[in-house]
Structures are given as C-alpha cells and as structure tokens.
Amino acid sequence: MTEPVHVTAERIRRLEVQGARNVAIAAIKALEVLAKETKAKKRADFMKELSDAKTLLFASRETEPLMRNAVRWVISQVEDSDERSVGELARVISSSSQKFQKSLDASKERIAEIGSKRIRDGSVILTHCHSSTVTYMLSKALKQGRKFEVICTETRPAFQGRITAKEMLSLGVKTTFMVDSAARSFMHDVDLIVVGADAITSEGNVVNKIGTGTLAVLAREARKPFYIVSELLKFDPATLHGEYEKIEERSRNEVWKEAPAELNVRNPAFDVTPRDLIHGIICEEGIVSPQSVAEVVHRVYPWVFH
C-alpha cells in the first residue's frame, strides 16, 4: 500500500484533519494516490490494494460514516466496472473521488441555502464545537443581508469552538465566547442553537461533539429550537442492522497531561443527542424530522443500504 494511504490515516486519527467533510475528502484523495502509484498489475492485486486502504482508513476514526460512506461508494464503482487493466481502474477511482467531491460540494450548498433562511435578523445563534457546514450556512445568511451574533462554546478538551469563532470574527460577526459549563447561563439570550453531526443513525439520534446532548436538554428547558445541520451522508447504515454507533475514547492527555498517575482520566469524544430533543435536520432534501431520516436516505441515496 502507498505511503499517503498511511499518512491520512494517521493524520485523521490525531485529529490533523478535522471536520467530517474535510476527513471524507482526505481519504478518498488517499485512494487518488494510492491508484495513482500503485503497482498492481492484476485487477485482483488492486482490489485487494483498495480493500486494505478501507480498512486502515476506517480505523483511523470510529465515528466517522461520512468518510466511511464516501470510501465503500468510491471503491464499489471500481467493482462495478467492467474494466480489467489496472490504469484503467485507477482513473475510475480518480473519476469517481472527484464526482462525489462535487456531489458534497453541491449539498453543502444546498444546506446552505436551506439553513440560511432559519437565520432571522437580529437574531443570537448558539453552535458548538466546529462544523464548516454550519459557518457556510451562517455565511450565506450574512451575504443575503441577515444580520445576527453568534454565541460560541470553546468546546473542550481540543477547544475546536475556537476555530469557529475566529472564522465567526473574521465574517464580521459579533462574536461571544463561553466555556462549556456556561451555556444555561446564556441559554435565555439565545434564539436557536444549530450544530454539526458527526453521525445519524437508524432511529434518528445524532452522534456529535461531547457537549452536544446537554446543550439539546438546556434547550429543551429554555424552549429553544435545536438543529442539527448535516448532509444525509452522515447516516450509518451499520445501525440498522443493530449495531451501535461507537462513541471514541481518547487520550486522557487531551484533557490533564500532568494528571496525577493513580487518577482514571476519560475522554469521550461523542456523546448522542436524542432524536426527541431535535427540531428538525437541515440536510440537501430540507429540514426533516429525526424519525424519517432513515427513510430520506433511502430514497436519495439508496447505494448506502447495499
């Protein structure tokens, strides 16, 4: 397997790469390369090529169906072709990375447009960790002469909420920042709360940064409108099937590098938002419910169930 495959992987799984759309694109370039440089002669040294840059990549990050999805799609038209040569074979996988780039570039566009139209003047939006669809989304409502604050959390152990809010700033945007444990504190200032998704699985729960599912309870106390802001790509098929979404442990050092030896430090990187605490998913077919994403995903994307 090429190096790049290797390094990607790596690079996922120390968080280098970060967002889930970022992560897909980075992963099906990997496969670019690797078909690219590869020196398979046989169609069947390839595939196994390809299977085993599936397996390092997935690994690379538990909760991530985004990629996931993005990686089984590229390599089924590779196993759908009827081409032999492996050059052949490699401009497919090249040929196919690009269209679903396009196809994730004209969703996040979609979404955008959907989104925006939630954004009213004057309004204080709360979000939580970073997701460039939200910021996208956030941008398209400035640009169509929306005026509003953001409210940021500075979501720890990794602080991504900072990410958002420079990008917030940058924009032109009044922009607060708060810890965490600050958000009831500010939850009656706020008119909704819009965040990213990670993964959305079968019953319609949302799979997001730690932090997420008490921020949908707080809003529910302040009857707040909670949205999450996803492409339907994010839906893992694996839970249909019984399966639990994984929730990612990672390194206590993220959270007290100098921690006392004998302390037991835990780090979830997810937690799961009840569907019943959703108001809606704004997605690339419009806002849905939770408990018929299942079904919209089937009827847009139907290759995912296979």
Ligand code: RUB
Given for the second form:
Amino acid sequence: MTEPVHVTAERIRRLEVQGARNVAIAAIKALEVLAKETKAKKRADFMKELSDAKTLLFASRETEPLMRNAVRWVISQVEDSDERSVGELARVISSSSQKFQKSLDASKERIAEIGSKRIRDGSVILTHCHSSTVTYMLSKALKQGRKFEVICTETRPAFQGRITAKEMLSLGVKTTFMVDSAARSFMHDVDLIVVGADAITSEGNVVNKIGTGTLAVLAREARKPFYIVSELLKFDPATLHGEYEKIEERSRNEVWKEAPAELNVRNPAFDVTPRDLIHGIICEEGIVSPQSVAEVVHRVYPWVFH
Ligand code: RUB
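Right, the form predicted alone is done, so what does the form predicted together with ribulose-1,5-diphosphate look like?
Now the full complex is given, and it begins with the chain already shown.
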C-alpha cells in the first residue's frame, strides 16, 4: 500500500478534508497517486492494492456514499478493462478519476444554475454546516446579481458553520452567525433553508450534518421551504436492498474534552431528515421530489445499482 492512501484516509477521518464532495474527490485522487507510485508487476497485485485502498478509504468515514460510489466506479473501470500491464491499468485509474471529477464539476455547475433561480432578490437564506455545493450555488446567485443575506448555524461540535460564514463574508454577503439552538428564534426571519447532503436513501430520506433534521422540523413549523442541494451520486444503493444508512459516531472528545469519565457522551455526526419535510432535492437533473429520486438516479447513473 502506498503512503498517500493512508494519509488521505487519516485526513478524511480527522475532518481535515470535510464535506461529502471534497471527501470523494480526495479519495479518488489518492487512487491516482497509488496508480502512479505502484510497484506492482502483475495485474493481480495491482488489483489487490486497489482493493486494500478501497477498504481503507471506506473505513475513514462511514456515511459517505458519494465517496463509495466514486471509488467503486473508478476501480470498476480497471476491472472491466482487458489490459494486462500494470502501466496501462494505472493510466485507466488516472483517466477514470479525472473523468469522474469532471462530471462532478459539471453536476455542481448545473445544480448552481438550477438552485440559484430559487434565490429571490432580498431574501434571507439559512444554511447549516458547510456544504461546498450550497456555497457554490449561493456564489452563482450572487454573480447573477441577486442580493441576499445568509444566516449560518455554528454547527457544533466541529464548527463547520465558521467555514461557511467566512466564505460568505469573503464574497461580500451580509452574514449572521448563531448557535445551533437559536435556529427557532430566527426562523421567522428566514425565507429559504438550503442544506447539503451526505447520503440520500432509496426512500428519499436525506442524511446530513447533525441538526439538519431539527432545522427541517422548525422550517415545517414556520412554513418555510426546506431544500436539499446535492449531487445525485450521494444516493446509497445499499439502502435499496434494505440496509440502513450507517450514521457515523465520532469521538466524545469533540463534544467535551474533559468530560467526567462516567458520563455517557454521544456524538453522532449526522441525522436523517425524513422526505416529508423536504420540499425538493436540487440536483443536476433539476429539482426533484425525494419520492422520485431513486428513479432519477436509476435513469442517469444505472451503474450505481450494479
Ligand atoms: C459536512 C456536511 C455537508 C455535506 C455536503 O459534514 O454535512 O452538508 O457533506 O457537503 P462534515 P458538500 O463536515 O462532517 O464532513 O456539498 O460539500 O458535499
């Protein structure tokens, strides 16, 4: 196993790479490095290295179907190839990884085009955590001349809301920052809630940063539209076959470093927002209902189901 896969997996585990999209890109870039540096002489040995890399990357964060779909697809291109020489197979990994990244970029662009139309001039937008897909969509709306304000939650315990707040300020957007538990107090000021996704299940439920489900309930109470902004490839095909999406539980130290030892501290990284609380999923195919998302994925990315 080459070093970079270990290093990348560790960086993902430590949240040094954050957000589903960045995690997926880092993982397939690590495969590119592996392909470049491999000492394997035979196809079988190279395939074993890829398989070990996959195991390591999958274990780095368990609620990341985009990463799993990306890694599976890149490796499948080698599995399907008739090439025998490791040099040729390594080239297949590099070109497949780059192709996947290009298609993710195209999806991000399309999502931003579609989603930015939902941002009305003068509106107040609430977001949670840090989603690069959400912030890109907001930057697109800004470029189109739309004026809006953003409210960010701080997103305990790892404070990813600070990344969003800084990014919005750097774009010159008027930004308000609050603790997560203040969301209900400000919901009446909000016109639209947009959040990212880590996983979309076959039933159209969405897994995203812990606290997202609470915001969705509050949005329903205040009758405010609640949208998910996400690439379709965050769909987890395992959920179609009955698996529950696993919710990563992180170290108690992130919540309280010097907590009394006998205290039971829980730190789930994500929660599930039921589809009935979601107005729509803004994805590269348009704004789709959570109920129809599995069919749309099936139409656009049939390989996900293999
Ligand atoms: C990040 C998070 C983001 C999604 C979507 O959690 O929940 O909303 O990953 O992000 P963490 P993106 O900080 O624990 O990774 O749109 O960038 O894929």
